[in-house]
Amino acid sequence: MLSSVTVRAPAKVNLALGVGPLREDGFHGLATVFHAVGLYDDLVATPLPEGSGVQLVVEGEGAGEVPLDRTNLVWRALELLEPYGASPDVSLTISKGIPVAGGMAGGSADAAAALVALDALFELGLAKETLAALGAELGSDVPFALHGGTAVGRDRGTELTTAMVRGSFHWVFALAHEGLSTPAVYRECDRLRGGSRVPEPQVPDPLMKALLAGDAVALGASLTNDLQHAAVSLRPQLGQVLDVGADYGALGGIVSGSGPTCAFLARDDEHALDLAVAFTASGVCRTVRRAVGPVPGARVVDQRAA
């Protein structure tokens, strides 16, 4: 029996996010390219004496905005694993490094980390496919948080195909002063479309070729997000953030997922630093983060025997 397991899970950016029409099940069909980047949440799982119940703690920037009850995906991940042998008496501590409500799937990363950590802590021995299926029950981005790297996502984003990528890409993330509700952004997207016919989404071929070639310039020119117009409609100042990126020579800029974080592609690490300084000086965002992608999905980084 282990006394603790620590799992690290990455943030994601959608390099392409095509959103289809609203379906009868309340979801939108997606064609997206997920890209895991080096901003992380860490989760530590520790068993507790019988009868203790769940102790959920969240630390780091934005921790006060994260629920500590059953609405948290980490708690729900535990409940899904209980039939497989996970104990309900456990301490789960999340250290936040991914922006909260920033469109970078921090909650999904935490859920993926919980699935991996609890599987290891209680020696459940579940297959990756089983964890991914459970993750899909928790949220559309959870399977990718387990997968990591770069992948094409279809349906709700849960059907993943690994994308071939050469090299690494340097990113700058401009973080907003407050979050955006993902459901609200999707509703605004539907409203702006005004009942017009929406085609089924497709992954841009130029973007996939840019990834395969490791061509940052071509990748920057291929970034696309069908939710960006809606996010900017709800938060007009995001347009200013995107303009600053363009003015200072970013290879491409995009609202990350449903926003409000904006992601900018740089030529290299030095260019990323220059962009970060420019954003900090401009005052258009709360803070700036730099990261490299792709990086692995949720993985154990420390475990200790009892």
The other form holds:
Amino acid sequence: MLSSVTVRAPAKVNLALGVGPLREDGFHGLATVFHAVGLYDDLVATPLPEGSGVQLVVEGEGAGEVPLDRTNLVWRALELLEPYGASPDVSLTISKGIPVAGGMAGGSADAAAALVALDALFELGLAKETLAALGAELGSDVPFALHGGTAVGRDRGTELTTAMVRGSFHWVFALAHEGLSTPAVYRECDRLRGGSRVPEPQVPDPLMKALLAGDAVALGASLTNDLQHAAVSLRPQLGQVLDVGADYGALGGIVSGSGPTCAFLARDDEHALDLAVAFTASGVCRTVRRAVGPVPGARVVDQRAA
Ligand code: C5P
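Starting from the form predicted on its own shown above, please give the structure in the form predicted in complex with cytidine-5'-monophosphate (C5P).
Time for the whole complex; same chain goes first.
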């Protein structure tokens, strides 16, 4: 029996995000390339005496914006695991290092962390595929938060294929003052498209080649995001953020997922530091983070015996 399990789960950036037409189920078919980067949320799960119920605590930057009730994805992850034997009496503490509502899948990372932590804590022994299928019920990005690394995502983003990547890449993230709602950005994308015919999205071949070759210059040139136009339409200041990145020689810059975080690819660690300083000095964003990718998906980093 374990007395606590700590799981670390990464943020993601979509190196390519091709968005198809709105489907009847309310989602959009995607052709995306997920890339896990070294910004993390940590989740600690501890069993409580019978009858205690759930104790959910969220700490760290932006914690005040995260709901603490049953709508929290971590709580919902627990409910999904109860039929498999997870106890409803558990303390769950999330330490946020991923920007909240930032287009970096922070909520999905927490959900993935909860699935992995509860599986370990209650010794459920669930297969990876089972956790991924349960994760897909919680959010489109949860299977990738479990998978980590770099992967092509299709369907809602839930059907994953590992991508071949050489080396690692240095990223700078410009964080905004206020989050953007993912459904609102998808709605704006549909509105901007009007009635025009939307082709089925494709993963760009030059991007996959750049990853395979570990070629940061080619990768920077092939970053693409179909939601960027919509995010900038809802938040025009993001245009200035993207301009600063271009002015300071970022190899590429895009809105991350549905935004408002913007992601910039640097040549190396030193260039990433230069870019970070430029963003801080420019005043166009709330704060800046540097991270390397790819990194592993949600995994146990500490566990204690009772
Ligand atoms: O699955 P997730 O909770 O991340 O999705 C949030 C919302 O984002 C969905 O309800 C939908 O409006 C939009 N979405 C979408 N197509 C996707 C993923 C998300 O339209 N592939």
